[in-house]
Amino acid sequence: MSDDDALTRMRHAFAEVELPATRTLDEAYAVKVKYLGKKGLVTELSRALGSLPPDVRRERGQQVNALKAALEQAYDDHCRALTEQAEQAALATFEDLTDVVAPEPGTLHPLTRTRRALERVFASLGFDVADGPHVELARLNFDDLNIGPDHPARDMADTFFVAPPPGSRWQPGDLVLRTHTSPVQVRTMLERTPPIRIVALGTVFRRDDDATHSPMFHQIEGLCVDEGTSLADLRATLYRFVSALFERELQVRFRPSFFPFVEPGAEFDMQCPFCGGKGCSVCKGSGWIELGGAGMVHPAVFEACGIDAERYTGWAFGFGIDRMAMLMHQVPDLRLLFEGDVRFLEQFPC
């Protein structure tokens, strides 16, 4: 075989058979690197053209130079056809953006449905709603709330104590977890003059755990401070507000009780939604479900906010979110609206 038909051979071999039988950029690849690399078929060539005869190495250089033009415009025809392919590939694929499967759409959590049901409530009643710090300052956390030094709450098994930060100006002792949404009440009193009708929703910390308590959880309280304001309008506003949250007339009476921050002070109980006071499982036969604590604002408070009990007179309540959550769903465990169990949240679909 002569030297001309072994140029013609090699291109015909990588032009018409090797190259087009490839499919990818890297597989066309691999055939140039084959002939045309560093020991490829066509350099090995051009490597032996120094041992022939100068007037014969000319003529067989310009046949192996031109055989590799012509492999080199070959393999970028090709790479060329290999990348139209693709992108007429790519815009001819079809894709149905409509075709797929909508997520299962979440739920509101108990807790959350319920406190913007209390939000709702108030807010048609003419509350504006007031919210605090959850690091809060011992004073306004007790002291401003009459709450004395010897008070049980005050107790570091009872109250989560904050360490203040090093270089602070607080002491040990100043910092606390709030216990209750009443430091809300007074901020309010020391920021903003009479009348005043505010309702404080968030968490609360307590060192408890058991089945009716956690070391966090929810609260609200109400403040009413004008002038000539009443027991009787404290009544009426809670009869109203659980009236309205249960869309049926629920009666609510008082029951004498002591709390450092009222005087005189009550636990006030409310009407069983369930059975109308009639007496079921639920208000264990008594027709009554107790639901929280509230009175007059103690004038020592008023003091400490600096706001003039000779002038004003002033109510307030609180109760647990998290128990009103439990009675409005039917929750046996209070432990149960924190574990974050998604088979006991997808009870509660909105």
Contents of the next structure:
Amino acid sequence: MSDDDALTRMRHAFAEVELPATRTLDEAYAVKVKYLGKKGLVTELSRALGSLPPDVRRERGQQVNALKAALEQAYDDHCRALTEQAEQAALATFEDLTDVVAPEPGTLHPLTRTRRALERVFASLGFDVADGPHVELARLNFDDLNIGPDHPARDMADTFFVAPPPGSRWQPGDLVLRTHTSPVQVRTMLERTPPIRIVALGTVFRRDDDATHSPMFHQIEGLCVDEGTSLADLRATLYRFVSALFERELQVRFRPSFFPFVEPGAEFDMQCPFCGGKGCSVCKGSGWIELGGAGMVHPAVFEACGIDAERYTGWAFGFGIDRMAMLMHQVPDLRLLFEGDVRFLEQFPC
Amino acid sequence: MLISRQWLSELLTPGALPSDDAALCAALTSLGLEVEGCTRHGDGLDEVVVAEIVAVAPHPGADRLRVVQLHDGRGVQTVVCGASNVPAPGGKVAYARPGTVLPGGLAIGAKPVRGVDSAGMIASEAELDIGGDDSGILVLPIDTARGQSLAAALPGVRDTVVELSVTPNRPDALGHVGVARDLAVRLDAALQVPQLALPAVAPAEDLVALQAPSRCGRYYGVAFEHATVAPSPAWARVRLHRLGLRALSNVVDVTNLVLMLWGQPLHAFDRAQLAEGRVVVRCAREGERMILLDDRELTLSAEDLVIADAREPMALAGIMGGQRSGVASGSSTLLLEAAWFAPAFVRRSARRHGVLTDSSHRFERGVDHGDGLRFACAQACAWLSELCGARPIALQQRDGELPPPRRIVYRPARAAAVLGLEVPSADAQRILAGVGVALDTADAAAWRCVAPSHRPDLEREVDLIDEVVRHYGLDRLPMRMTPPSAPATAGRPAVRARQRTAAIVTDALRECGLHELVQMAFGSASALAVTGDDAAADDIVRVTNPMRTEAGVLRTHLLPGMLDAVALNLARHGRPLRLFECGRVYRHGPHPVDDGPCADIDRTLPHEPMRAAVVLAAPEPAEASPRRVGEALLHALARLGSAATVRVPAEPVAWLHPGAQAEIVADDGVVVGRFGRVHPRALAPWSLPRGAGVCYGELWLERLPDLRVPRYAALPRFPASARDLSLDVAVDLPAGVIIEALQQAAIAVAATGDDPPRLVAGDRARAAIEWLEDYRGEGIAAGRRAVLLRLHYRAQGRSITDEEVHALHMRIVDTALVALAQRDGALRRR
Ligand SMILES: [Zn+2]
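Output block for the form predicted in complex with its partner chain, input the form predicted alone:
What follows is the entire complex, opening with the chain shown before.
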């Protein structure tokens, strides 16, 4: 048997018999190692060349190198074929993805959404969020806000009174469910030194129950106390606020009004965000939407809170979060907000 | 408050009022006099004219009808009329020509009535909607010129009535004069108010005795004789009708007209009914009784001020007259009261007795005690003479303690600082003078002002600044952003942390596919009882004046409100429910408070901790899983960075299923919540569909560990090693107990030495101990289960060997099994 035949047989055994029998890359690799590994058959042949005479070695060397290259080529081809086959086999399956449905998304209550939107906008305007109790001292809810015991404005808020617990230092009439978020103004002014910029958002209570009033509802109150701040700053702040909230430029207008804890006091309207002031069904054609009350902090309130009413000026504003939520989401009836029908709640997924 | 445009126009320079009603309303609104409604009257009455009766004859075919010939200025018309008060020839009536459509919608035509041709109609006040009298036709004064339209003869026929919502600081705007005064400034017009003098009669000495000077600052008493009590003339009746008042008799009508003109409540006593014909202004005697005009009987106290005669109370001062004080048809002598009562006393008295009247409404806000009171009194005297023929015979003025003049310094510079707007001095002075402020501007920087008695609300400089900007126009206010003088003072970190915690919990529960709801904070005795609270207990927060009795307490728990929502939803549609709420509950009692100046107050107020509650409910119990409630709550805690665990509660609650409840323990060992199936008995009050399953859980936010900024820990550099543990345990030995025993054992047997292996989170698991399988059934005895756990070990700075892991694992397991054997004697490794 000539050496050439041996090389031919080796090529045949590798490329035609052993390699095609393999079905995985690992098996193919094992065959490759058997021939071309450190102790492989072809490697042995190369090693054996050293013992041949130089003229034979040269020719024989070329033959062995050609064999090596041929085996490498056969191996690469086979591996490529195996990879392709595996890929095709993997792709031959079918996964039905068309039956995918969304898991039921959770939702935030429209009041929470609105509240957060308000907090976000006022945070961007430099306001910090303050808080206070729902059961409040009548003094903080009324007296310190310039609403004395005989002030007719006490009628403006029909108040729920809370019975003092046994042993309490308070008398009947001293504890109330807060009728507005304004006592948070007083608390903040008692606790902090100017400059003050806060908003207070929260639950308030009034003895009122019909299609447009609920005994429990929600308000936001803003307060700024600083040297040199004025009604013009209040107007600018409200203008920036409504424009940022509705992401379009909306004007704000004041109408004179009366709240005992501000003077001058006003009610403020914003241009209707739905028609931009042209008039539509939401604004009943007027182009304006009433929002709430605003004004310059009354010096009597500053005095009750120990703030120098000559050195500082301040302004405050407030409006209903429920009404804002109803406006933003076009909710027609206040009662929908509180009855908890999931078919209502799930309408606010984002 | 209803305002007649016609009357307003009579109080201002002619032509000053905008002719357009909308413009008038806009002007009022811009002055802070909020317009609630605006109604035009008399538009269809152009062809209603003054006609003169020419002849009256009986109707040939009907006893009750008459055939009237009248002249309407164009010619003689024949009208069949059913009224009994058709005046004699020469008398003047209101004749509606054919074609007129009356305010009630009736179209007037020309057609025979029982065989007699009849064109048009002779109308009553009620048919024309200019009065309330429908007993007969309207008869006009005999000197009214025929042929003119009725609207020309009676100015109030065609009118616009504006309904104002007057804020409590503006008692002056509760009368036409006050509104006209504001408009005069705004419209730059002159106020033309009749400023009459009091009747020139000899001052009396014994008509009025003032015994309570601190409660009655001024009292005019005017005695009249020869009064004839009768219906008022048409102009007065129309005017009252337009303003929503019923014309009664001329005397009462006069007091009402003055009320509407000057905002000054008056009272006319029948002097014949007054013992000794005089009045005494005094405090009531304790227990004294009186019957009001509306027949209510009051028991008075010394806090009440009364107008008495020589013997007994005749009126509750400033509020309502007594039954015997009123003027009846036979009265001929009168005593007119025009007074100023101290607002706070009127308010308290009216509230105490629950008697709120137009009069008390004005007195408690503060009526004018100066010129306005005098002019109002003089006007009433003039009208009593004109309308009732009454002749004043005596007048007495008594003064008690009046509010001192309010001297206010107005600094234009301060106004500019408050407003952010410089109002020109000339405008500011014109405005202040216009509203009645007496001004001395000698010092240009500090004007000396005296507030007028008709504006009790003007007390301080800011009130004048408000007047100036109100009239100058809030719409002229610029927008300005003054930079803060310094960064705003920050709030307390604890408050912010609470807000952030609540927000994260809310987000986390929503991420679990739950829907947020907002419930009323009110509860009821029966709702409280569900969670074991007694509504009568001292710690329950009670509302003393609830709107409905079932809402008389504040909630102590979120569960009842959630069950309300469950019941409503299951009744309406029956879909499975996944709800959550984040809200406060309320309870009296000691509680931690934030430091600060309000801490002493806060300690005395109820505790209002935040709670987060989750409810899953479904018509079929199997569809609602308490596990998912627990997962949601644990997810919320995980989002707060707290690796909480769950255990069987040491003290189970009665309102959850005794065998399906658990409590949640935060990583600092504090119990922060519970969850489970709601006990069927707790559900009973809600009468849910039979078989409905409800699972509930809650987190007590006030007990949650403080939020911390997460801090980086070095990533493990060496591999962990895992060992499985298979146990045969009783089905009621909770997983939490087994895991806790292994954790305790790991602490007890911790290897010593330099960097020993520890039980820690593995490479492919977050937990050091994983609960992999829980199998019961074939091959496992009844009441037993096979559980498979995986424990992960790692050393910090080196690779660990199988041998040391094995040794540690065995020691931990052996120790734990000894401990667990006390709970489950049959427990063994498998
Ligand atoms: Zn609009």
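All of these numbers come straight from a predicted model, not from anything done at the bench. Residue numbers count along the first chain shown, from 1.
Asp144 lies in a different rigid part from Leu7 when the motion between these two forms is split into two rigid parts.
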